[in-house]
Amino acid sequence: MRAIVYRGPGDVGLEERPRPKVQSPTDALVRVTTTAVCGSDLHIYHGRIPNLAPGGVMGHEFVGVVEDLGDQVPGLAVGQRVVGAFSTSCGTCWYCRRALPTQCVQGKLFGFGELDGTQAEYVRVPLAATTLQPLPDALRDDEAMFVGDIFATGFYCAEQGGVRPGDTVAVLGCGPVGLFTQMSARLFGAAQVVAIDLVESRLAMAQKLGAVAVHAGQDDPVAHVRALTEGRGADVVCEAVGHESALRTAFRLVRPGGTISVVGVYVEQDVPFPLGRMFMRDITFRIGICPVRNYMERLIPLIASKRVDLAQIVTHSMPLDAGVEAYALFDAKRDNAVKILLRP
């Protein structure tokens, strides 16, 4: 089968790999119909995550069709369309029973050196019954696939931030997760959403989604937010970048008694933390990996009922054979790239 593999920092390639097989009674073999390039994949692409050795298959977002099943996979059938979570989980361990599937003692990440990734024609899915979610036929791939990672993450960011009707929400980052966080803040009733970024094309998309767009290189986002809130600051600040500069800005944006919710990926970074400022200003700080398996079934009806239009952030749909070009395009943010789908 064809697959996108990691060769080294800044270098991926399209290569032939053996087609995976069911290895365990709880496995499923999925024929991938749509996958994508994610911002998290760039951490590997840049060589910041050492777990994936050269030759490893990339990717963790996917929709597909079940081709084969072990004999202990209840609730799934061969020929069924499914969306996958970015990590596997067993559903029965101490952490899973406490709604923390990303901490599952058997759980593994796709495409990060623990399991082969999903940017391929086929993917083996361990613990399939609690990793895959069946899809209604009416839901297109470009609508459904995001519940397995970035839409769930954006929704989780707004939810763990405690967004309430009437709030002012500032979102740092207008990449795919940031844009979905903005959509989700609206779902929770935010009166105004302020989108902050440095890329004009992404700010234009945020504005199209109804946010107040602030270019952090041309305007002072802190002054802008305070002008909108009678000097207080944002009720909730959502950080979807994963960089120390964004985190510093988050503490300047939030009002006393407000909440900072972080889903930006920090990979082995020691970031200074202003505990004194948090204490004196009664700031709530929340951070974590989205427990995406908790959200998949819950979010699918939102998409099916057209409460949200997730496909509008897709800027490019390319064949898997163009995966090398897709990485270069997404990394450089060329051609106004926001979200790139790959179709095997």
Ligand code: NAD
Given for the second form:
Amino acid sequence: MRAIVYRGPGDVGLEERPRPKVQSPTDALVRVTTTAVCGSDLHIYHGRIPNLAPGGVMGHEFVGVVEDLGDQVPGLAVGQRVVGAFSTSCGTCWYCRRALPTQCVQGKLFGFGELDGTQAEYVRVPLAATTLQPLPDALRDDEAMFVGDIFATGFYCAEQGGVRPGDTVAVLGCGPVGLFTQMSARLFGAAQVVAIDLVESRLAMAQKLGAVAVHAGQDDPVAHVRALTEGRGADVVCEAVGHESALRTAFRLVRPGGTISVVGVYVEQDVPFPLGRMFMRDITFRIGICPVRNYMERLIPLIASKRVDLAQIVTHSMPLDAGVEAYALFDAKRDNAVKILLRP
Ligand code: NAD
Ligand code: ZN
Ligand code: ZN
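How about the form predicted in complex with this ligand, since we already have the form predicted on its own?
The next block holds the full complex; its first chain is the one shown before.
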């Protein structure tokens, strides 16, 4: 089968790999119909996350069809359409029972060196009964796939921020995760969403979705947010970037008594934390990898009922064979790229 593999910093390639097989009774083999390039893949692409060794298959977002099953996968059948979570979970361990599926003792991430990734024609899915979610036929791949990662993450970011009706929410980042965080802040009743980025085309998309767009390179986001909040600052600041520059801005954007919610990925970096400033201003700080499994069933009805239109952030749909070009486009934000789907 064909797959996108990591070769080294700045270098991915399309290569032939053996088609995976069901190895354990709880596995499924999924034929991938749609996958995508995520901002988290870019951390690997740039060598910022050293977890994936050269030769490893990349990617962790996927919709597909069950091709084969072990004999202990209740609730799934061959031929069924499914969406996958970006990490596996067992559903029964201490962490899973406490709604922390991304801390599952048996859990593994796709495409980060623990399991082969999903930017391939097929993917082996361990713990399939709890990792895969069956899909209604009415939901297209490009609507459904995002519940397994970036829409769930945006929703989680707003929820962790405790967004309440009437709030002013500042969102750092207008990539796919930032845009979905902005949409989710609205679902929680935010009165104003301020979207901050450095890329014109992405800011334009945020504005189209109803946010006040601020170009961090041309305008001072802190002054802008203060002007909108009688000098206080944002009630909730969401960080959907994953770079220290954005985190530093988050500390300055939040009002006294407000909350910072971070979903941008930090793996090995230690970033200075302004503890004194946070203490004196009563700031709540939340950070984490999204417990995506908790959100999949809950978010599908929001999409099916058209309360959110997720497909509107998709700017490109390319064949898997063009995966190398997809990485280059998404990384450089060329050709107004926001979300790029790959079709094996
Ligand atoms: P992306 O790279 O497309 O988007 C990041 C955006 O941030 C870009 O548009 C970039 O221009 C902007 N940016 C860079 N520096 C900035 C700054 N100082 N101020 C404001 N904006 C700035 O990535 P994405 O797919 O949207 O993902 C965003 C982040 O979320 C990544 O770090 C990704 O790894 C992370 N993520 C986390 C989870 C989780 O479970 N916590 C899940 C998915 C993705
Ligand atoms: Zn991702
Ligand atoms: Zn578990």
